[in-house]
Structure formats: structure tokens, C-alpha cells
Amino acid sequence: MGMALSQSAASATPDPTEQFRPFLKKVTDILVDPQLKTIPKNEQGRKIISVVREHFDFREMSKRVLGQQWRELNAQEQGEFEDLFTQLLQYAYIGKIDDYSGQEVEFTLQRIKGERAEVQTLLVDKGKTIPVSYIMLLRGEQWMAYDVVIEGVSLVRNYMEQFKEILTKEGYTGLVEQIKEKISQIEKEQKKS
């Protein structure tokens, strides 16, 4: 009897909201920490990304934004693209750190279908609410987000459309060069501020 119980408990799907709630709390605690503002922007980004990696699957994100092109890359190229794309996201959203001032996150709904889940939240800011959904895959016992949908706009789809256009015109090498240029441009702007 005990054996059957432990097997069914082990096969139960973990609750995505319950896994994500403490993670988001950890991220928001870092964002409101006054010490964060005392370190350079690039270090702020590294600090946040290291925590975000706990529940975000940047490999899956990279795979989805590249679509068909991903399958044409070898393992080393896939790893390099994942690093570049993660760095681009880090820099693209680091500027938004200053916009965060303790807005509340309300968990509203979750959907689970097999090894996929969506956790819907509302970011409450001075009476205004912004719907934010996290799209996840189950990796072992861990739900890992691979897309964020803010007010109906998918981060992955947004980058996928931009990258598809560049891939069509300039190929994979052109895309990589543009991402590197963008990262370099952002780094220069950060050094000025």
C-alpha cells in the first residue's frame, strides 16, 4: 500500500504556480533592493539573469525564436546562439529595472496540458493592471518558462518575427552580426550612463 502511494505521489505533476510564486518573489525582492542601484548596470543584469535562469529555459527560447534555422545549427552554434540571445535579453530588459518600484504580482489562473503550462498573473501598478503570462515546459520536476506574454504580446513571437525577416534577407551570419552589434551598442550606452 505504501509503495503504491509513493509511486502515485511521485508521478503527480508539480504545481506551476506554487513553483513560480517564490521565484517571482525572489526576483522582485532583488529589484527593490536599494543595493542593486549601487552597482553598474551590466552587473545588475548579470545578477538578475543568474536568478532568472532558475526558472527560465533560455535554450528553449532560443530554439523557438530561430524556428527552422535552429535545426540547421550544430551543437556548438546552438550554444553560441543561446548565449548571445540570453545576453541580448539581459541588456534589452536591464533598462526596465529602474521602472520597477514594487508593483504587486497577483496570480490569477493556471492551465496545465501534459508537460506544458501557462501561469497567468497581473502586475498591479497604481490602479492599473498589466496581464503577464508565463508559458512553461516541465523539465523533470521543474516548470521552466520559455515565453512571457505581456498584454497579449509574446516575447518569443516578437523576436521570432524580427529574426525571421533578418534570416531571410541576410542569413544566419547576418542575424548573429546584428545581435552582436545591438549588444555592443547597448554596452556603450550603459557605460555613458
Contents of the next structure:
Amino acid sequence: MGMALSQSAASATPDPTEQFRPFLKKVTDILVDPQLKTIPKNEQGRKIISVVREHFDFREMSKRVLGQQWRELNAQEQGEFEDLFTQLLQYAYIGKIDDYSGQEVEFTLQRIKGERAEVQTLLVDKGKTIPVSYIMLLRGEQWMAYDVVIEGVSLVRNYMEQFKEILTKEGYTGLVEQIKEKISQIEKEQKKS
Amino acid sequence: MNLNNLYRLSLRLMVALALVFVVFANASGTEDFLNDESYDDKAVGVKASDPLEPFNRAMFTFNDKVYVWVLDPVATGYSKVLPADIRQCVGNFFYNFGEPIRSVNFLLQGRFRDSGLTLSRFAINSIAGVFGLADPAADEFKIPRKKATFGQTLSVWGVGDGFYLVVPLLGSSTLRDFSGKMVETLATSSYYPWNDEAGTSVAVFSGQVVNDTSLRLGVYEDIKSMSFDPYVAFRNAYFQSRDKATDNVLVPNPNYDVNH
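Let's see the other form, the form predicted together with its partner chain, since the form predicted alone is already up.
Zooming out: every chain and molecule, the one shown earlier first.
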């Protein structure tokens, strides 16, 4: 407690939890909004991503998920990959929209280390709690998340290992093709349901 | 020789056999997500070697079929019959039974405080929580659940993972963790009230698996549908969540109202 006080007094670092509490509230408010269900699936995803962008840095996420490969891409390719990866996440989570039914988010702990921070939360769902952590980076005055850790599993690092295998076997063009294929596959499944 | 003795003997043999093959190596350090090194290309990858990949992939496919064709439909049916809070109680009950083993493991790892706390969790939940059906230790006394396995203990003692192993029906493991699990199974079977007959033990174990699955329906399919190579995705998730569970346990932040 004493440490936390002296820390906030010593620097003007914005508080990550104070930024994420209203932000997550905004996201969940949109998810429970009955209006959302009236627009097409594709639009729903785009609408949510546009709000999520306020505190999620998809470029940083794309950079980390590619690792070494990112540095070998030119600016245009980097931009294309960022769009593609964001689209993948949009499609992957679009299916989750229907599952969300007002589960509570509890903020449990935060850690700040220079310009990095971790905000730990618990998603309370039918008597079961799922620990969800946001790993973020300070950009100006805004804390921007670049990784989500669910039950101890980092999304970025999980994709990173899978991408690494594809990169070794099929190279970068192979990876791009596979991501495109995955997106259209998820798209088809969603049309069916 | 009755069935139970045979079952125990075979367990002992498997443990002995597994331990013979266990490779000694330094236990890997824990990750900190706030350090960039934990995102390095070199850091992200196979933690333990996977020389049995073809076998493991076959087992992964087998387990996947068992899940999709047997476990999932059974657990779905079960979840329709019993409401979520009752299933949660059943889950608590099984978890509580494992507490003495966890406490012993903490003791063997030299974590005396955690050992004591885990034992008090067992006492509180067995008495105030009606045989562990509820978790007043966490809800009222604010003593959170902490995981300790014999695989972890072996890791503290310097035993390396050996290699990654997908065990039929049990899923992701490593040689070390699987050996640890065998030892734990032997140890718990000595004080479980249903240890008198192998058939009963199997039934109880199946019940536990169905109940656990019913509490996380859809999670498996979600991860699978979002993956490019589910085998790699689950291998990675296994190592990540295991490393995280070792020490990073949530402590409520005094600066924030948890109920907010």
C-alpha cells in the first residue's frame, strides 16, 4: 500500500486499472446491447473491434506474434499483416458475442514495470471464475493492451508458436494464405449457424 | 490376486519404469509477461523436446475423437440434468479431496506457509463447507486455491521434463508430470473412501472427468476452431498454463474494491 502510494506520487504514470475499468465496461455494454444483435454478424465484429481499438494495439500484437519475421517485412507488408491478423481476431471472437450474457469482470491486481503493465481480472461466469490478464504498454497517456492471458495462456505466444511452425515449413506467403483460409473457414461456419 | 492388487501393482510398475527414464535437468525459470524476453522467438517454442511427436499426434487425434464422440455428448447431457451450481459443488468436493496431497507437495517443495494454508483450506472446507461441497476457505477466509502437483515437486528437486507426452484419455503431459500423476494417484487411493475396488475407482474418476468437462463445455472446441495446428496450440497452452500455475497466484489488490 505504502509502495503504491509513493509510486503514484513519484511519477505521473496513469493508472492502468482506472483506464481499463471504464473501457471494459464500454465493451461489455455494447455486447449486451440488444441493438447489436439486429445488425449482420460481420458488422457486429467491425463495430466491436472499432471500440476495442481504443485500448488495444493491434500493430504491437502483430509485431510480437511474428517475432523475427516482422523485421524482415517492408512497411506495406507489415500493414497488410496487421489488417489480416486483426481480421482473424475479429472473426475468432465474433462467435463469442452470443455467449456473453452480462458476466461480471472483477479487477484483482495490477503490476507496473516501467512502461509495461499487467492488469489481472476475473471473469465470473456461473459460479466459475476465469482469470484474464491484459498485458499493456504505455503510449503517451494511454495504456494499450498487446496481449491477453487467459488462465495463464498468452494468446500472442500461443499463436506465435503455431505461426513459427508454419513459417519454417511454408514461409511467410504460406502463413498469409493459411490465415486467409482460416478467416473464410470461420466466416462459413458462422453463416451456417 | 484380485483386481485391485493388480491395478496397484501395474501403477507401481509404471511409476518405476517412468522414473528410470526421467532425464535430470535444471528446472526452467518462470516467465514474466512484462519482460520482452518472454516474447523472444527463442523463448517461445517447445519447452520440452517432443521426440515422440508422431505418437503424440496420433494420441491427440485419439483423445480428440473420444472428446467429440463420447465425453462432450455425455457431459452435455449431464449438464442439462444438473444445474451449474450443483456441478460446481461436485467439482469442489473432488478438489477438496486433493488438498492433503497438495499440502504434502508444498511441504516437499519447502513452501511451508502454502502447505499450512492448503491444509487449513482442507480443514475449513471439510467442516464448514460440508465435506468440501462449498469453498468457504476462499469465500469467507480469503485463502485462495493453490495448485501443487508431484510433477512440480520433482521439478523443484531438479528433475527435468524428459519429453512431452500425450497420454491416452488424460491428454497433455510430460514424462515427469505423468510420473508425478501416477505417484499422486497411488497416494490418494490410499485414503479415498472408494479405494476398495478398482471398478469403483474408475467410476469415480469418470464421474469427476464428466463433471469437470460439464463446467467447461465449449472451451475445447473454441481453442480448436481458432487454431492453425491444434496439436501445437494445445502443447503450447499446456506448458504456458503449467508454468503460470506454479507461482503466479492472484492476491487481491488492497487498492481496489474487488466487489466493485
